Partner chain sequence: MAYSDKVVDHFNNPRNMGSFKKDEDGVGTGIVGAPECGDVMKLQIKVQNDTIVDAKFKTFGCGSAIASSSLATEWLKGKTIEEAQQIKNTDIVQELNLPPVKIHCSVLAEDAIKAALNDYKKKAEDNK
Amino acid sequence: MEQKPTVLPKRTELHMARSMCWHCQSEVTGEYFCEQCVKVQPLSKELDYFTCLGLPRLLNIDLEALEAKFYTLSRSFHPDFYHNKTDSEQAISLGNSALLNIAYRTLKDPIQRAEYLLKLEAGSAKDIRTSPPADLFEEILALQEDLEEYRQAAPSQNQAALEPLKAKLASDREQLEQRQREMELRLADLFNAWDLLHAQAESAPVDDRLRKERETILKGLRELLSNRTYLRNIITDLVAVMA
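Generate the single chain structure for that sequence, in the form predicted on its own.
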């Protein structure tokens, strides 16, 4: 039977910003409210979004579970429930709600979720670049030239004379959208591969093969997310120019 190594690093799940209650100085053991004085406690700014919403670091997540957890915590932290509380409690509820809302919006969207996980695991979200995919470089340059020609000609030129260029741009758009769909299918494959590695994390120590596989998946995610971002921007520009 194939061994199931641990491929993802263990991490400390720091839920709260303090180890002692800000109000009564009692020990806080990871609960959102002090057991002694029942005051709301601030979430740590270092808390990752997956932990914040009680989810493992997976790329395919249960959206119903995500939403249920979000609404449960929202009821605990919503500022409307703290308008008669102290200034400190109001400030904590605002901070916790802001963190919760950002976490929910990020994890709900699959692309933002992947970019965020990449940042957590590889520190490389900043490397999501906006340069053309290598295999489309020449096509993109030609498309940009056609777009510039259309921009300059559209306000003044006879529309009938622009039809061939419009038809070419429409064809280019279809090809780019098809390429984007292909990228999203490849992203889905990488999502599944990452989650499979995560599922193996309880059985055995890391080995070189699995460490390399993990890095390969993260590199693939970074490349695909970069290329998808660039294509999306080009398609948006193309649609705007032809509108």
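If you superpose the two forms and keep the largest set of C-alpha atoms that fall within 1.5 Å, you have the rigid core. Small disclaimer: the values here were computed from a predicted structure and weren't measured. Residue numbers count along the first chain shown, from 1. Compared with the form predicted together with its partner chain:
- Remark: the rigid domain rotation between the two forms, smaller part against larger, is 13°, computed from C-alpha superpositions.
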Given for the second form:
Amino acid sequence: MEQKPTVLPKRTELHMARSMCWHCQSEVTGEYFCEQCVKVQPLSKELDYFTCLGLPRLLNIDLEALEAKFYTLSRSFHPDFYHNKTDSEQAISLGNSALLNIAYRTLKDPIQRAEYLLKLEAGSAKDIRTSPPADLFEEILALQEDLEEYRQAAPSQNQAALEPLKAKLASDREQLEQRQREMELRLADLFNAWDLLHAQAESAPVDDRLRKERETILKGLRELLSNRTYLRNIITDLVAVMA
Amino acid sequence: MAYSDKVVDHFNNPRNMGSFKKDEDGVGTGIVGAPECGDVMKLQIKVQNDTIVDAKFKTFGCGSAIASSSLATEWLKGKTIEEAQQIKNTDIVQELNLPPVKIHCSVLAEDAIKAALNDYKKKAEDNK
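Moving from the form predicted on its own, what structure would you give for the form predicted together with its partner chain?
Next comes the full complex, this chain leading.
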């Protein structure tokens, strides 16, 4: 299995598509623009979204700061400001804007952010194996069967005969929603654990303990995010049928 | 993107929907899920003399997932264990004309087949 060499990048480095200004050929030292000729520089397509927005790979993000950074960069890349520039600059403006938009959209949402971080840190999400939640599947199948029974019986039967099933489904729903709330709390814990690990990796050499900790957190995240989806689906179905 | 006619057909007239008793002799059960979309699929086979004589499925998910598992049960019937092993998700993609965003549904069906076969083998092994 391919292991990413570091726990986390030590600092956020911007990776331009190339290190030399495409226009004046001097070394690019500015962040998004060449300091020599002030031309906009293309963001590398491989640039990860965190780096693109100048953020460390943390899971708790200051949304206001994120938005502010997004607006600032949007303004500097916006195609409207490039319509009387050269074709190359217009193309760069378009490319950068597109990358920036998707980066912002992904990081703004905590779930998408976590999914994305997992993808970055664990390669493809499949690299971190989690056993399928067999118990949860069984539970979902049983519940879906109850739901099906209710769906079929609801229009015809007299309501009194349906009451027990209805009561059971209602209590199932309550219990599932409770579990959903617990999951959100655990997700918040994992977010904090990841950020703490990030801070530790900044200040100390990365040893086996940190590596192990990293794996545990990523695995926990993967498991929680997928179980969360299964749970959400069954709750949605429950709510729809009972309505 | 619209569903292909075949997907719609399987969705409207699912083949072999239902289930066997899990502990019944010769029955193998595979339950799998797709974490990306939260779909859950149960696929069961009934085996006699190394041949799959019947197959059933229950899928809770999108039309493509239902069609993929419905098609899978159709294909499984009459196949030997060995032949069933060869069914690939790409065959399902081709038959149903699944768009790229729905390929994971066919992967799910292949996983379900594999899980059901493994469960059957394990049960057969335990009974020896």
